[in-house]
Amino acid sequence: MQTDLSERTALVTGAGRGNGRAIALELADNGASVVVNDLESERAASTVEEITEAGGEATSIPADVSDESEVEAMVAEGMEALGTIDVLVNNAGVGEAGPFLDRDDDGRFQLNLDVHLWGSIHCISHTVDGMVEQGYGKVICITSIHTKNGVGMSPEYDVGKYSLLGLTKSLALELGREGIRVNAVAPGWVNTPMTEGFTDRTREQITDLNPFGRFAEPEEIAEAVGFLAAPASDYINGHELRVDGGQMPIDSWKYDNR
């Protein structure tokens, strides 16, 4: 299987920890330089710190992905230090969210949508030129199990996640003619930062309702990028790849994680 990106440049959001780590490692161990975003620079660079030491290249630009003016700094900066983006990782995201009926006006729908949805669309429309120019490129979003069945109790993150996916649905119609193949990665629960703060009962549920009886890991997720990153799922487009244990859904009502 062709996984070597040793000719390829990424660009991974949110790449300071978690999934998105993971992500960026797996990609620079298969041999592309890694442009590393974070909105945290330090976190960035220590993920930068754990490529170089291995032997790989990466840079860290840290950005705020719902900020248009600093994507396209980020992007610019990125392009100057290791060439053109060939492949992009929308992963940068937020878990705010809670029950419908709970709202106030403190936007987390706003939130959600300018980050998953917004700051997908700002990385794409500053890095899918080069890849038009070269006629080859992917894009990766990282959507969720919540675009599976809608979790519930959550309302404004479902909505960023379904959003993503039907970006990524109608740009693979419309990118593919340009030799650009845009995919996205449905992560189960994983263990990250995001989910260390479930309760007991949340994560008992969750792994009683999963057949492999765990959360997985932030490099498994990482390694199904990595597929549909390389020349290996080069003929795969418009897909949503599920990496969640053929997890059944929860039942929200059931379980408090806040």
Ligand SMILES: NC(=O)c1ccc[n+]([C@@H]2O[C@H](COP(=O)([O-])OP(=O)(O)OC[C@H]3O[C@@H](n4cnc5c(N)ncnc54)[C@H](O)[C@@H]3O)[C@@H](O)[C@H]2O)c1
Second form
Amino acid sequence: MQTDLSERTALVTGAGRGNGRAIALELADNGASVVVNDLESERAASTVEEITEAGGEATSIPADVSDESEVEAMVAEGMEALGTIDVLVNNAGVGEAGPFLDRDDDGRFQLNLDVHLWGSIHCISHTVDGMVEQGYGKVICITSIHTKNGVGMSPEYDVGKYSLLGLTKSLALELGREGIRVNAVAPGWVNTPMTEGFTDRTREQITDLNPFGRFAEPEEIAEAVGFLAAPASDYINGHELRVDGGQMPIDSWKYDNR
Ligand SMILES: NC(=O)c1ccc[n+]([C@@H]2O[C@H](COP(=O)([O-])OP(=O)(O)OC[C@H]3O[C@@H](n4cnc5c(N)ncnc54)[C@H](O)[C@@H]3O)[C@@H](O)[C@H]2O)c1
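With the form predicted alone already on screen, would you show the form predicted together with the named molecule?
So here's everything in the complex, that chain up top.
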């Protein structure tokens, strides 16, 4: 999507690869200065290299979004380098999940909540004051096809994404009064490293239930994020924009996992 974000600074978490990388490139292509975060410093640096090679402005700041002190330091450094964060994209995510009946501890629940929910809370907490002060901001949370109807045998991920959707809806009501739009983009299944390990049978199970018969490409997710970051969407708030080709959720990973 072509828009003018040249006056804007964006922070994209988990932007070293996959959807986050494509989102950072999309925002930079439209003129935004981008703070590229990732847990893995080399990944973040490589996205920044791509942006700067294309003539954009970006800085890489590695941090674990689930650690509030790291987020606080990241935002301070990002604002020092590029100015107030106008657009925050809570994209960092993990795919660890499995059948509830096969769990052996609660570590995967904790991880999903720590990254998807608490990571987003930390990033919003440390960027929101600047947005309130200027009376404008955009928060875009990456949810999932999993919030369409849940997906069996991945309760940890579902809990992570549904809680993030709850946060999105609630903050849209409160922060909208301050000029801050809070929305979500819900991808279907996307060709990223997160889905690389899916077996052929799982892929078939998914594409059989997709009208286009294919996964999305990360750039298709990034286009939607670009729209929600743009002035053209300024009256959209509290919305979860599905970018899933009309995908029906699969009921479970039963063919591979049990
Ligand atoms: N790929 C899909 O099919 C799909 C579908 C729906 C939603 N999503 C969501 O899209 C987002 C991106 O997924 P992806 O497919 O690009 O995944 P990915 O695994 O390819 O990339 C995720 C990136 O996030 C980083 N990351 C993980 N934990 C982090 C943390 N604590 N702090 C900072 N960075 C962290 C990783 O290092 C990695 O570079 C996630 O929120 C994911 O849940 C993905």
